[in-house]
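In the block that follows, a single chain appears as structure tokens, in the form predicted on its own.
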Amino acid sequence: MTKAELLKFFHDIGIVPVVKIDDAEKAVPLAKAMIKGGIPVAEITFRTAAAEEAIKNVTRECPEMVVGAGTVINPEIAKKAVAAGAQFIVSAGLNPETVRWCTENNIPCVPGVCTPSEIELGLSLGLDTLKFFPAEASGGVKMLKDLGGPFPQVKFMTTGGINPANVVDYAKTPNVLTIGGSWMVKADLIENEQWDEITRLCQEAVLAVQGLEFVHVGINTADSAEAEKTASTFALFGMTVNNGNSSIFMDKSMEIMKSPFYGTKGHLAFRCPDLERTAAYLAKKGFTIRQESVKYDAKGRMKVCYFNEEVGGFAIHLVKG
């Protein structure tokens, strides 16, 4: 996997659980445990003496998991890692000399930074990726957006006081491209070998970074008498008629076609900040985005899109928030 396409992906699944194991013959269920709950990704951090054996025993019986490494100092430990199998590395700091062998020897690195001066040395050597640690304690999402100001450019992995209460805030910070974590592969459930809990807890996770809200319900109508009709009626139950060009919505929740449109009933409409996350999310669930649909903005980035299949009779809609 090239640095553009472990980039994608990492921005696709919107997670990268963060692993500390200490006894390397439970990586291969814990690693089959998130395969199943939808995380095929996990950065396996050098602070115990397992992680070593535990990248050689999840690359060789898991190869659909993409392996990474943590904690990683120096080069030493980045040789180390590589030869298990680490198909990228991550640190908690900025050190330019595993940065340096990293690149000469086409690894993606993953550096943490948490200050401007430790960005500008990152974008010296040549990164436009970085890790932001730790993440909570040095300012969080407030913080995040304060340094898209002077590096749009930058987009960040983001680690350290992350959890499921926070994490959707996180997930709406355009630069971050995605979030690192532990609390679905806490490493009292790894040593209780709780396995069908880690799977429901990346579950949970999967769908929490794509942070989907319902905004309204479309209704299909034969023509704009009908559609005129019918909000008249729904205007008794005291909803405010907004009459459009190809619509009328009823306060922001209703949108009562003139026309035919996509579902045959209509369509439900979420809100997301990503569209390429969920779309790509949906996929894994069977979903494909009518092509014709898709609209974008100015900076090439879908804001709008439907879905080929329908659900009850209503097509699935997203748009961008």
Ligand code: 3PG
Given for the second form:
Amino acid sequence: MTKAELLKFFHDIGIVPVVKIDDAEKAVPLAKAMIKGGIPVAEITFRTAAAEEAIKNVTRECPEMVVGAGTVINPEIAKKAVAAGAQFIVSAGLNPETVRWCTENNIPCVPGVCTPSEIELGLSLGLDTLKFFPAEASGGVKMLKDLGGPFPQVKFMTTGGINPANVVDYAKTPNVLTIGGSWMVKADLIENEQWDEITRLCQEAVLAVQGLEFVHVGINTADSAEAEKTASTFALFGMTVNNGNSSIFMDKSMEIMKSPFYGTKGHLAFRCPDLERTAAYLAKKGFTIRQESVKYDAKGRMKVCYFNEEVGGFAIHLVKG
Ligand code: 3PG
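What I would like now is the form predicted in complex with ligand 3PG, since the data block earlier showed the form predicted on its own; can you produce it?
Let us now look at the entire complex, which starts with that chain.
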């Protein structure tokens, strides 16, 4: 994978688990459990003596797993990790020597930063994707938003203190490329071989990072007359009528279309912060984007789309927000 492909992969998955493993024999069943849970990527940290062997085992046995090395504090460890099969290098801090070795050897490298000066050092070394660590202790989402002001070109892999309760806040933060963390692969879960639980936590994390929220149902009608009649009937139930050009909104939760629109019966709209990520997630479940429905924002990111496949007679609609 090129660096650009790897970063897109990180973005689309939305989660890069941080693994600390004591027994290299457990690395392959762990990788299999993660793949089953929808997360075919891991940062195996050099915090244990088993890291190198674990990377080797996963690289050999699970070719679909994208495995990288974490806690790489110097070029010597980077060399060892890459020789073992690591496809990317992550560190908690920024060691210019490690970054230079990775750049010279074409190895994607995401060093850790948590201050503006460290970000400038990263930029001066040619990096615009950095790890924000320790995220929660360094100011979390608020700090990331503030860093977005002077450094709009920088995207962050955020880790440190992120868990199911706050992961969606990070997913909604525009300069967050992807989210790292250990909560779905905790050392005791690995130690006790709780592979099903790891799969379940991975699935839960993949869903959480989408930040999906149901917003409205769209109802198709034949024409404006039928739409208005339908609207006045729903008004009997206390819903507010907002008449638009192509549809009538009832409160914010129902949209009565003034013509037959997408979906046999209508559509179901879900809000999410990152349509590219959620479209990639849904693609794995068999959903394909209805290309003519896509609208983009000024930055060229999707802000609205529909899918070709129906659920219960309804088209699925994503709205950025
Ligand atoms: C890291 O190195 O990125 C962190 O140890 C992961 O943070 P967490 O353990 O708080 O998830």
